[in-house]
Amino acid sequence: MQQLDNQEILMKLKSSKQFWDIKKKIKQGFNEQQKIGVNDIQKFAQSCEVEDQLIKLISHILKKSKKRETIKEDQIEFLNTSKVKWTELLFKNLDIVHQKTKNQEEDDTNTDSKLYIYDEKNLLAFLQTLKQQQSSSLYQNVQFQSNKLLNINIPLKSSQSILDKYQYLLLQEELQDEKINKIRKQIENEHLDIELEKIAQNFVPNGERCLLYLKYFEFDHQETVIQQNFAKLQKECLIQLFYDELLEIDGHEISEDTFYFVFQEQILTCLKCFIRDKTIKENIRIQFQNGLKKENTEFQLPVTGFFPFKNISKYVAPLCYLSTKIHIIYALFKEFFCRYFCFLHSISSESNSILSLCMQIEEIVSTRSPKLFHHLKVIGCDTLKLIIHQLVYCFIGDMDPPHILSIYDQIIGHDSLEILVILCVGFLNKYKPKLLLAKNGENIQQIFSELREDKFQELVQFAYKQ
């Protein structure tokens, strides 16, 4: 992409408060009787440390002004003829549904409620199948462990440096209203992405969480056309499509959630804006079904390039709690989903994807606690078959929405999912006594049906013992 010019790169300057608030510094550090040549401006500047703020403020602006490209190709050849497999299993679904539909518009006792195209149990299953497809020759120099769930040679980053990265997390104390009042005021006055990410690693008060989100995403400004925007897809909403059908069941699903059935009006008018939405398509970060065309079908993909699953409602739901007015929280969404969420559901060997993700959690328990690995293996419920859910969804549902809300900050502020392994170790450590003592899966299912608190600090503590 064309690089911004000098006059360019002055006039969106000129657009950011922070410039206007670094110039007005520099010029509270002269007489104004005094004259000022360009070397004393510079002296001052690196006296006072303006130089490397405008730095910081010049670098943002052309990072900001290069588009990230959707990725729709990965490195390894072998995924994309999977994530075609994988695509073309998900039409074949489809028509299943659509067909369950047409039965129950027939038959009213006829009341299935697999009303899906996928869930996060389907997913895992058809990465499992990967291994069984790989080429010998090319993973000669590979040595798998037969006992995981998933073997195959995709760039990993070491565990360890993921669990070195979070560390910080244990150290944590509860802020008094001082600091809570200045870490608000850093939020108002803050414009710099690398910045707004060093809060959000760290501690967001509630009353903040939104401005900082908007800023972040660079919507603070922008509230008049995000809600022109909103209002066009609420028109085209007039007009129904199958798939809303499958997201009405979706949305009632999450009413029945007792945090988020207040919101099932706001969650299911989101979710229609978002299939109709073209922009979707160019935005996000990764295409994470193959986009093909399925000759002689009723239906195609939708205008978003990807189908609809179970349980997308829970990825609009706790955002519900950030304002009152749905134009932001569909932003939010869209955006949170474009460069994060996106990856959960993507056949790739991206650091960020579902499979890169479960491979992290399967080496860290397997070499942390082996005892408890093996263990699952030997009475059929292997580790990513119990935490599968926790990790596609976000937690969401096993947590109060403030510590959901902790975990987005985190995915904001190191611009990553990786938060998402932690906590799946964290949750797994915490059952590890009463999942030793299970003997088939009927016992770990009475585990899990019993009332839990999982709470974002504590699971960041289990993740890190032994």
Second form
Amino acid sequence: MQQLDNQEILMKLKSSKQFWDIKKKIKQGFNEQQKIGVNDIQKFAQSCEVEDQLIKLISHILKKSKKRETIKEDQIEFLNTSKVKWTELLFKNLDIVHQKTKNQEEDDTNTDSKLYIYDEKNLLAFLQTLKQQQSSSLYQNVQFQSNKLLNINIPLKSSQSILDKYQYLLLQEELQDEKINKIRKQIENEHLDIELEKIAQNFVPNGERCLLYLKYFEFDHQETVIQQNFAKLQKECLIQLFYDELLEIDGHEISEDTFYFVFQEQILTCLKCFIRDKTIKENIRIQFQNGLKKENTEFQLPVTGFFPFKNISKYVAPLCYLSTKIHIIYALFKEFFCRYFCFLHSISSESNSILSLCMQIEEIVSTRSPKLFHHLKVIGCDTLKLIIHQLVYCFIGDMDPPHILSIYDQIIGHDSLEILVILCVGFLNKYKPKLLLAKNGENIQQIFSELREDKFQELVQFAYKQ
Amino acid sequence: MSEYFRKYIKKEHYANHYTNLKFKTSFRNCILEAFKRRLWKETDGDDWDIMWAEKEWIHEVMDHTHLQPNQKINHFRNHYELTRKDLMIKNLKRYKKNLEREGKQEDANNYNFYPLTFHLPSEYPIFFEEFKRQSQNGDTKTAWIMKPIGKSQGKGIFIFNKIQQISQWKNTLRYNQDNPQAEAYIVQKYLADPLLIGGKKFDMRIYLLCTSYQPLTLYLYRTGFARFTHHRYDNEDITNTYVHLTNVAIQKTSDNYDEKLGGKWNLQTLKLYLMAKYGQEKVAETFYNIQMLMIRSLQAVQKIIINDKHCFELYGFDILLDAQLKPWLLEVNASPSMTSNTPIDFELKCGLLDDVFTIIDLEKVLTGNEEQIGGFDLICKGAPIKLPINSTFTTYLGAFNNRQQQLKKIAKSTAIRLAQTYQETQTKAIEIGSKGQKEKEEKDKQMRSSSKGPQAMQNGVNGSNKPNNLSKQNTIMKRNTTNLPALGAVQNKSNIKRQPLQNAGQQQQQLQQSQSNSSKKNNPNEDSMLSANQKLQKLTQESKINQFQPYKQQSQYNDVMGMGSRNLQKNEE
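Form predicted on its own already given; the form predicted together with its partner chain follows:
First the chain shown before, then all remaining chains and molecules of the complex.
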């Protein structure tokens, strides 16, 4: 961890607007006095909360100077070995994909557009295998939970605490124009993480979201740097990689979505730059595939340290609604991925990981809607299998972009992916009456193939419906 | 949709039943389909009630044809004053000058929505001066766009930024200098900073229906398109038409044309995008400006277009947004394409045309005061229509298109109104009939002749028609009302059975009774009136329920997207 000296702290202080506001306030306080002592300033600062603000500001600067280390090893050793196995499996898949593309080149008529290294179903299937290994070796007491798909003993937050945390969303009311304008000003002036998080938790006015995100990620004064970095990466894209082809295939899927087809080209450019970005490895919060090097093949993990997967384009798409500048879209995507979405693909015991989120959902559904949980189990279509797509891809493609951005707000607001648990539970509750009538997997497919419209607020409401 | 009208309005209540209506058209696309869906009959002869003609027909045939009072046609005689590129600009310029002359500077300033334009060859010298001036200002990158007058679908359009690039065109012109039919062009300053979405240029196609120029009556359709180019926009490369021209006809020929989505967004999606990016106020302002731009364009030609009650016109406005979200008028089409390239497109256009036909109202069922019909909102009737102050909207353009619900509602209320008026006219007929009968009786007495005159016979027939109808309504009432005692209903039934046998005099007695409210239960007329009122109440309640929004936050989203309809506001009021 890097320590800042006093001089550096002062420099950073001076770059924040709040510091100058505080200074102005103190100056105004001693307007007419000519001699001012340190004691006077201290007294004054204490009396009108200036001191608190200053402490907050300094602690924020110190916190920011700390660089988050990438989580490489999990506390639970068993998961570490699983991660290696998972990566090995993906290397095998890569070989298959490679073989398929070769065949395609030879035979033009056989165009299989569904080429990918893994998708959410593969991931869930792998997570499922973890159960068997564990029950036989490490833990004896898992039998009582056997109706669940995932039975791994990892530390979990109580589901009630998650429900309590987001309950405030139920009471959100429409805001008056005045209030919205106030929030706008706040976003413009505020630089503190905590304050920005508070705004994101409650309400982000349309049109201000991009600024809020940029500020939160501390990009607001770095546009030229971002632009330059992006230009560099774009140049690198001139050298073709095997993965480019996979990304292009992936892009076709997004091109079928009414909301995003316009951005297909931008999304592809972003992703091509992404798999070439060397800074990702050090910025990503969790390493989700083990950088196993395979000898004697031209294929290795991309410099990011993980394989591009099916529908990776989906994570970029909603961000295209925030800015017309591609380098801004890229910077936001990179940050969102490195901070949050990486957890959706990581085999880990972290509270944000796909494993934890899945287990939370199972826990809530099995306790609050046991009938539905049991019914789905009986007809051979487990709860998790139903919602894994929505969970892994943050409902992108299932909701209109404004609703997706509301999810993004909540992710930033709580620095956590737990909102997805609430939404998945809400999603299941919404379709509960239909699901209970379903007799087999086909019926269920039919339910979800019908034209449907899910909304953020609606799913939150359903999540708390008993 | 017209199905709702067919479903709710009884055959005898139509002033002009749809099975009697005939259409004529040479189009074989959505237009034909929309006509057929209304169950109108196609004709080749001159006995049509509505004709969807090509523009050429108007120019060649209309002036020599005498139209019947009921006949409707889809173009105004001199629509080209607005829809030909050069004339449109000429008229806009002229109107602006007139406003300035009248001292209405503020109004004149609003006419700033078309790019700098010159007519070629007539204005070539002025254009050349302007071109030189721009080049001298170091503005070498200013591009100009040449469009042949009277061609559509992007044919013959090219962009240039060096005067040499039009030398070829000039030469052919010189060659034809004495030829009065030398092809005319307009040259426009090319808008170099259009708003790009996903790096692509787009323009909007918006539909406006004009049913009359005196008073100027305009309906704006909520749904339109944003049409994207398939290639990234590049200001440097002006030779690639795929980059610059958004016409579907041009984009279709591009290699990577996506058949499924057709390179289009509907206005709702565009609005959603703009709102996420620029915020609600800015987008509301932009869409309001677009609406005003359209009204102003039509106001500019209002006095020039020959108004004709036979004519209506569906205009397709092409509008471009620049990077500051300012709308620019590119063109007005008199025959916007009614060919569809995707199933969604097909349904949208059929719906649009169906609503046009509903507004034209050949069946004569509407009052003409409806503020919304299907996806169309009345935006101008003599003067632009202002929305209520408490409305969250400045315009319904790009708002949620609730045409199905709206048509259902309007069909229901129209059915009730028609039933009432039908009944009133019938009642009057009976009154007049029985008065006539009494007079006749008296005369007959005086003449000492029998009372079974021919007129009485006729009245008797009229009278028997009426109770039949009443009995029908009575049964409807029975289904709808619960607060009437069962006995009353039984009594009514016996009355109904007897009625056809009773003579007109007795009926009048009953009517008088009903007017004085003396025998509520016994009087079928009163009951059927009651049932109509109750039906109306019930229907309004139903429509309230239909529009009930269970979620607070959702309603906010809906407000923004215009999901809450104008009708909801009305009900709340």
